[in-house]
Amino acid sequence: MKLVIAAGPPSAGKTAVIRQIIGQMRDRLAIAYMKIDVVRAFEDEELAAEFGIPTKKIYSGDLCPDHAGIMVMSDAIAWAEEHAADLLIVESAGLCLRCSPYTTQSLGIVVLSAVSGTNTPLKMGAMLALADIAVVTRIDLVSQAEKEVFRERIREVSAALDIVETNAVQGTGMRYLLRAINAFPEIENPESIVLRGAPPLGVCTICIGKKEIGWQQHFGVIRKLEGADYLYRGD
């Protein structure tokens, strides 16, 4: 079974890209789909109704959705194998720009909207830098000059990243992405899959429930207003 993990900011067009993948590959591959979101999600129901494929969703709640995805990934692979899937597509909400959902033995796809601003790629961090392919959607709504600037901003983050430009609703420009998925190898050993890249530096005390303002009230990795360095406060 192949594993594809798609991430990107909200409303970037992730599900539209995935809909094109499923629509154009389901005659050759048995596809399973899992959606990871924070509070509510409907994409799994829509894709199940449209394509008749097995789908699943989880809500991360208090967890980062990218981290929740890592926690459930082995279960998701086993679930897809139970459905005899040839391809498992995992769509992450991708809300935390310091995190990345991609694993080893997966094809990492980041989806960005061309109308989000030409400097958006520079703000993406690991979600873009650790991906294999960047899919830029809504290219029909920007000028050629804006497309070229957007492409160069992606190159600034990751010079080797493959870029696919598409109007995902109509499916233009998707042939390269489909070829990349077809050429990508299947999972060799699910037990050896690990998170790609380094996870964030640490969980702060705000993440675990402290509400007081001011760095003096917190411990672990902290940050002051003045100075660019992070500090460690505590034992």
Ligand SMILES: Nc1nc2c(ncn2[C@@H]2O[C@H](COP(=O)(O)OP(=O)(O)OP(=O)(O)O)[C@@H](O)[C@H]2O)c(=O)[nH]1
Contents of the next structure:
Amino acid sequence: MKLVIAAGPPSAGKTAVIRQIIGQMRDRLAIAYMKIDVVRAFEDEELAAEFGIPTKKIYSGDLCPDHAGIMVMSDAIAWAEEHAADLLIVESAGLCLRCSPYTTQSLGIVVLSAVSGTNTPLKMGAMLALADIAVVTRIDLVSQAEKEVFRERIREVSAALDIVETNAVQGTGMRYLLRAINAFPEIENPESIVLRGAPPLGVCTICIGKKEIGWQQHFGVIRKLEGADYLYRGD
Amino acid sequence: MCPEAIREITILPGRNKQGEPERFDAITIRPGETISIVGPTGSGKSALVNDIEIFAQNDTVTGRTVLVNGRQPPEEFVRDPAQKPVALITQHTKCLADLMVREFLLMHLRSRKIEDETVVQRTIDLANEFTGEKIRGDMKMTSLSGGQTRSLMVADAIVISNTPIILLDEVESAGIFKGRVIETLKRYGKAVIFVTHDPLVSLLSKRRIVMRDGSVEKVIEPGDSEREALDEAIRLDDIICRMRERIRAGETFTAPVSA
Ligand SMILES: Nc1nc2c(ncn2[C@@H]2O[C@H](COP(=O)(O)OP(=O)(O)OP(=O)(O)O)[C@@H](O)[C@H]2O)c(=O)[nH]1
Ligand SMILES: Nc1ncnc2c1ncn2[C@@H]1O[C@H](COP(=O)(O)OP(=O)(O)OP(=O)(O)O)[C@@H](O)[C@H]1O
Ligand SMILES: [Mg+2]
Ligand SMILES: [Mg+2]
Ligand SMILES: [Zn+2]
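What's the form predicted in complex with this ligand like, now that we've got the form predicted alone?
Following is the full complex, with the preceding chain placed first.
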């Protein structure tokens, strides 16, 4: 079985891209789909109804969705294999811009919208830098010049990233993404899958529910306003 | 810049919205030609230019195939913006780049690996020939009007992208001097494909592709037979243009309007 992990900001077009993948590959492959979201998600029901494939969702609640995803990933692989899937697609809500959900032995797809502002790629950190392919959606709404400028911004973050531009509703340009999925190897050994990046330190007393404001009230990873630049960064 | 010069682009038929095969053999487009695509709303005009833009290989809703010099084009034509021979100015262009005009054009230069920064001013100057509302380098892209944005994008496609083929999806829809755009494009020897609802733009093109129900219904090559209609369209367009300018300037029309 192959594993594809798609991440990207809310409404970037992740599900639209995944719909295209499923629509164009389901003749040849048995596909399973899982959505990881924070509070509400509907994709599992929609995609199950539309394509008749096994789907699942999990809510991460107060936990970072990427952390939640990692926690359940091995169960998810077992679940998809029980359904005899050839391809498991995981869509992450991708709200936490510090983490990234990609693992080893998976194809990491980051989905960005071309109309989300020229600086978006610079703000996305690991979610972009650790991906294998960037899929740029809503290409139908921008001009050639804007496409090129957006692409240049992505290259600034990660020069080697493969970029696919698409109108995800119509499916234009998807041939390159499908080819990358086709060429990608199957999971070799689920037990040896690990997270690609080191997730940032996320533990402080605010995380465990202390609400007082001011760094004096807290311990763990703390910062003052003065010099409040990065105290720690993951990969 | 391109790995091979474009001699021609060939569109091979796909299917209409009912899945029935299209009824043309092939449409061939060469540099310097002007073609318009006309038809009712929803008839598949944008879909056709999109097929050309991405060099469809039977992998879009229409099932069409687009060849370059008779062959499937090299992948760089589609994927490497610096080698892509087509520039599409879409129907919905609203530039969302949070940049000044000058910065935006500079970024575009960089992505095209062009060193000569005087190109930026040349692009702005050309854009200003297309629109009545002056564009300056220190304006925010987001503050440009629809007409200014489209003018700038067309100028950008000519000067910076400098592609042999330009696709314009409804150039007339905003405050832009379409006659001047067409003249300039001809002067630069571009192959231009207009999606249009505008009689003047249609009549100014050498060929007209008529769309219906998702497919190419027919291709008209009028030659000189529409000369009179074209003259009439030019005359009417001139009147409309002047009326538009006067309305914008707050004038009233109590005396008859002359041609
Ligand atoms: N015009 C256009 N619309 C698009 C494109 N991609 C997605 N959309 C639309 O954008 C909206 C959001 O897309 P989704 O695929 O649901 O986005 P998502 O990233 O899955 O969103 P969440 O999972 O809710 O974070 C939908 O209405 C899509 O139809 C595109 O390339 N062009
Ligand atoms: N051959 C086809 N087969 C299936 N669907 C098609 C075909 N051609 C066009 N469509 C679909 O029909 C819809 C309308 O087409 P399109 O947007 O190209 O129309 P248009 O002529 O540009 O309309 P407008 O004048 O309103 O811009 C689109 O969703 C498009 O994907
Ligand atoms: Mg979604
Ligand atoms: Mg259209
Ligand atoms: Zn996180």
